Amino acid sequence: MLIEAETVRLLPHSSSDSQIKYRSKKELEEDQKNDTIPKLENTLLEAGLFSAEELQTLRNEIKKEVDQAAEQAQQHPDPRPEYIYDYLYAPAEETAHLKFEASKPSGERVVMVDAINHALKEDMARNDKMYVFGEDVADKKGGVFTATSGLSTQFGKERCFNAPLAESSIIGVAIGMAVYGLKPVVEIQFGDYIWTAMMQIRNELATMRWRAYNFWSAPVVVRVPVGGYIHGGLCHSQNIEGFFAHLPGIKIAYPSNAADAKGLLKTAIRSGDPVLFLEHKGLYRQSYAAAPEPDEDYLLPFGKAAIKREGNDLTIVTWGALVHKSLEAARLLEKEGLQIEVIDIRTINPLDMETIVNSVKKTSKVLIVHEDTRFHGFGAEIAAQIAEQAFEFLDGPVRRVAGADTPVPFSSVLEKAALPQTEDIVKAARELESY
C-alpha cells in the first residue's frame, strides 16, 4: 500500500523565519482550518467518544508531561568534555570474540572477485540475518563484476536482491535494516557513482552509534568497486577513499590482493562498525593480485599494515592497485643496488602508523604511492602524520606519487599520463635516494 499525503508547515521552518514574508495571512488561515489535530478532536466530539472538557483535560495532562519532560532534560548535567570520543565505533566487547589470522591462506590460488564472492557466500551460510542487495546483483547478473554470482540462487531472492538504481535509496534501506538488527552487505555499483547517498552516509551511517550514546548502531558493509588502468573514463574510474577519509565513524579497507580481500571482508562484515570496502576493479582477476585462498573463518584485523617486502634504504608506503606497482619498482631499484621496504596499508581508518613510523625509523626515507589525486588525496594525511611523529628521523623530504589532478581521461594515451605507473615510482625513489 502506498499513502501519499501532502503536508504543509503552519509554523515558521526556524526561529529567524517568518512565513509572512511568503505566505498570506489568508493561506495561512486556510492550512489551519486543515489541521489535522482539530479535526480529531472534533471527529472524537461527533462520535461521542469524549466530552469537551475531556479533550481539554487530556491536553492538559500532555502539556504537563512534556513540560516535565523538557525541564528534567534541562536538569540533566552536561557531558565532560572527554565523552567526545565515545562510541564513535563499536566497543571492544563486541568485536573481542573474534579470532584475527588464526590460520594461514593456504587453499588453491584464487583471484580476488573469487575471494570475495566466496567470502558472502560463506558468511551467508554462517548468518541468516546477512542480506545481500545492490544494482544488478542476483543471478544470473551476479553484478558486473560477478561478484554477487550465486548468492541469489543459493540462498533465495529474499536474501540477495536487486536495488532500484538509487544509491541513496540502497543506503537508506540498509540503515534500517542494520538499526533493526540485520546485517546489511549492499554493493554501490561504482564508486563514481556512490555521491548520491552522501547524505546518508554523512549524517546517518557514519553518526548512528555516536551520537546514539551506543543505544542503536547500523553495522552496514559498503562494498564498491573503484579505480582505473582499465579504460573506464572519468565516470568509472574515480578514487574515493580520500573523501571518506574524513569522515569518523566509518571504517575503510582497500585489499590489494585476494587474501586480505577475504580476510578483511569477513571481519567487516563480523564486526560492528560501518564499514566502506574498496575493491579495486583493476585487481579483481589479475594472476599478480591472486593468492592461497584463506579459509572461512580466515579475519585480518582493520589497522594493521602488511610489510610486502624489507628494505634499509627507502620506505614505500601504498595501497591498492599501486602495490603491486610499487613491489615492481622495487624489484627493478634492487638492480641498482637499492632495496626498497614497501608497506601495504591495507586499511585507510584505522591506518597502521606504527608499522610506518617504525619503518621511517629504519630507512630514514619516504616515499607515498597512491592512485587517487595528488590534492588532497590521503597520501596527505600520511605525510602530515609521519612529519609531526617521524621528523627527526627523516633524511629527505616525504615524497609522493600520485595521479594528475585531473579527471581520469578517456584516451588510454591519456589515462596512462594521468595515472602512477612504475617508471613514475622508480624515477620519484632515485631521486629522493640522492638527496
Contents of the next structure:
Amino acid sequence: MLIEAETVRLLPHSSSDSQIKYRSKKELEEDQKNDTIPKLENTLLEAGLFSAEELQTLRNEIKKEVDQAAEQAQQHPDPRPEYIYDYLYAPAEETAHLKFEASKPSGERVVMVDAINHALKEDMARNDKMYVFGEDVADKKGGVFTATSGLSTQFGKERCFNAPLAESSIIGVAIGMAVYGLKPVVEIQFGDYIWTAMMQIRNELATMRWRAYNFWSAPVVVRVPVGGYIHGGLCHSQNIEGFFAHLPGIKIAYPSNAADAKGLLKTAIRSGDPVLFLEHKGLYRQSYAAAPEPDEDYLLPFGKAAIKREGNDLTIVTWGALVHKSLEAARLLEKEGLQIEVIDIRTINPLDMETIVNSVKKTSKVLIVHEDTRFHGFGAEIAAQIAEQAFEFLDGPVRRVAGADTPVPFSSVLEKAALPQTEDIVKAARELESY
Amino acid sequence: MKTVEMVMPKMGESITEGTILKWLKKEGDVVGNDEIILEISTDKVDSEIPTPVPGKLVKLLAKEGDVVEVGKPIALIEVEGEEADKIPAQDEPEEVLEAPVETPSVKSEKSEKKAVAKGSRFYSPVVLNIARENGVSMAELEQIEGSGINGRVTKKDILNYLETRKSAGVQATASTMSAEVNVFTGGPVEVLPMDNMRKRIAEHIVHSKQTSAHVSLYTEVDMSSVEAIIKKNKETFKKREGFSLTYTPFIVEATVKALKEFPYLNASIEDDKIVLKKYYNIGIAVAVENGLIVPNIFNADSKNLLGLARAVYDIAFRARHKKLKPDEIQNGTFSISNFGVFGTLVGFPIINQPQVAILGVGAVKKRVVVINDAIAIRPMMYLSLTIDHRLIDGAMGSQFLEHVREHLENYDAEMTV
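Output the structure of the form predicted in complex with its partner chain; the preceding block shows the form predicted alone.
Expanding to the full complex; the earlier chain stays at the top.
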C-alpha cells in the first residue's frame, strides 16, 4: 500500500527561520484552516464518537504527559564528558561469547569468492533472521561474482532477493531491518557505486547505536567488491576504505585471502556492529589468495593483524591485493640479503597498531603499501600513528607506496602506471633500507 | 628601561644545548657587569656563565635541571638607561681563550669528507635512543662510521658498533640509580646519585679500556737539572708571572720532543688506518672538585718553556674554576697525567681516547742511586707510559720513554726561564 499525503507546514522549519518573510499572510491563514488536529476533532465530534468534554480531557492528558517528559528531561543530570565514546560500537559483553580462532583452517583449498559464498550459506542455515539482498544476488545469477550463488535456491526468495538498482535504498532498508532485530547482509555490487548510499551509511548506519545510547543498533553487514588490476576502468576499480575509515561507528574488514575472508565475514555476521566488508575483485579467483577452508565456526577477530612474513630489516604494512605484491617483493629482496617483515592488517577499523608498533620497534623502518590513492589514503593514518606511538624507534622516514592520485584508467598501460606494482615496492624498500 | 633576554650561550662548535646546573642568582637580584649568574653543563664540560649585561634579574625562564637549546631564552634582565642601547641583538659568549683551528696538514680525501659529514649529520630517534641507553656519548657517536645516506649512522651501524665494543671487553652500562635500591646486606650505606661529570668519566674510561690494548712501562728520571732550574728561577719567576714554576712544563716540552721522534705515539686508529697527527695538542689531566678533566695545550710544539708554563697554569686554573670551553677538551693528540703532585711514586693511567698513549708522572723524591759505581742522592722521578699495543709495541714504547728521560736529564741546569 502506498499513501501519498499532501500536508501543510504551520510553523517555521526552525527557530532561526521566520516564514513571514517569504510566505503571505493569506497563504498562512489558508494553511491554518487545514491544520489536521482541529480537523480531526471536528470529524470526531460530528460523527458523535467523542464529546467536547472527552476531547478536552484527552488534550489535558496528552499535555500532562508531554510536560512530564520535558520535566524529566530537564532534571536529568548532564552527561559526563567521558560518555562521548559510549556505545559507538557494541559493548564487549555482546561479543564475549564468540570464540575466535578455535580451529585452524584445514579443509579443501578454496578460492576467496567460494569461501565467502560458504560463509553466507553456513550462517544463513544457522541464523534464520539473516537476510541477503542486493543487485542480482538471487539465482540463477547468484551475484555478478557468484558470491551469493545458491542462496535463494536453498533459503528461498524471502531470505535472498534482488534489490532495485538503488544503493541508498538497499542500505536504508537494511538499517530498518537491523533496527527491527533482523540480520541483513547486503551486497553493493561495486564499491564505485556505494556513493549514493553514503548519506544512509554516514548519518544513519554508523550513528544508530551511539545516538540511541545503546537502545537501538543497526548491525548491517555491507559486502562490497572493490579494487583494480582487472581493467575495470574508473567506475569498476575504486578502493573506498580511506573514505569509510573516516566514519566513527562502522567497522571495516579488507581480507587478502580466502580463509581470512571466511573468518572475518562470519565474525561480522555474528557481531552487533555495522560492518563494511571489502572484497577485492582481483583476488576472488586468484590461486594465491586461495587457502584451506576454515570450518563453519571459524571466527577471526577484528583488529588482529597477521604477520605474513618475518624479518628484521624493514616492515611493510599492507592489506588487500597488495599483501601478495608485498610478499613477492619481499621474496625478491631476500635474494639481496634483505629480510622484510610483511604485516597484513586485515581490518581497517579497528586497526591493530600494537602489531605494527612492535614490528617498528624491531625493524625501525616502515613502508606502507596500499592500492588506494596516496593523498589522504588510509596509509596516511597509519603513518601518523606510527609517528605518534613509535617515533623514538624510527631509523628512517615512514614511506608509502600507493596508487597514483588519479582515477584508475581503463588502458592497461595506464592502469599499470596508476596502481602500485611489485617493482615499485622493491624500489621503495631498497631506498628506505639504504637510508 | 629595557628588558633583555639572556639566551643559552653557544658553548662550542658542536654544542646545541645545555643543562642548567645551578642558578647562582635569584629573581630580583641585581647583577653587576660580567657577574656569574649560573652554571651550565653541556655534554662536554661544566661552565660558569656571566650575565650578558648588568641589570636586575627579573625572571628565570628555565629551572635547574632543564635542558635548553642554544639561543633559547633562559632569563630576563632589566637594564636601565644608556646600557640598554648597547645591547646586541644576540649575545655571544666572550672568547675565553682562542682555540687554534685544527687543520691537520696530511689527511686523506676520504676522511676529510667524513669529518665534514660527521659534524652536521642527522641522527635518527632510534639511534639517539640506543646511544643513550648504552652510554655512548655524542663525541663517541660522532666517531662511528655511517653506512646510510650522507654517511648517516643507521640503527645497524650503532648496533654493530656496540657489538664490537662489547666483544672488546665488559659491556658499558649507563647506570641510572633507582631510588628504591636501599636494601644492602653488608651494613649501613649511603646511596648517592652520580653527577654528570662522574658518569662521563666512567663512560669514557670504560670505553677506553674496551677499545685499546693497554700496556704500561716505566722508567726513572734523574730530575737534578730540572730541579736546579726551578730552584734558580723560583723567586724571579713567581714575582714576574704571578705563579710558581713547576716540573710540568719541562715534562710537556720533553714529551713533545720525543713525540716528534716517535710519531706513532702522536696518532690515532681509524678502522684499519693509522692517522699520524702532525700537530701536538697535549692534554693535561687536572683534578677538579668532582672529578677529572683533560684540557689541551694546543700546538704545544710552537711554545717555548715559558709559554708552556703559562699554558699549563692557565688551563689548570680555568679547569678548576669551570671556565674551560668545550672545544678545549677536544682534539688532543697525547695526554699527561701528573699524579705525582699528590705524592704517588708511580701509576699507570688509562689512555684518553682516541689517543694511543699517555704519560704518567710520579712524585719527585730524593733517592739513593748508583752513578758511576758510586752511591749518590738524587731527586728521582718515576715516569710511566701506557701504550695501545694495537699500534705501539713494547720496543717503540720503551724507546720513546727513554727519549723523554734523556730530554729531561739533559736540561741545562744554568738556564733562565
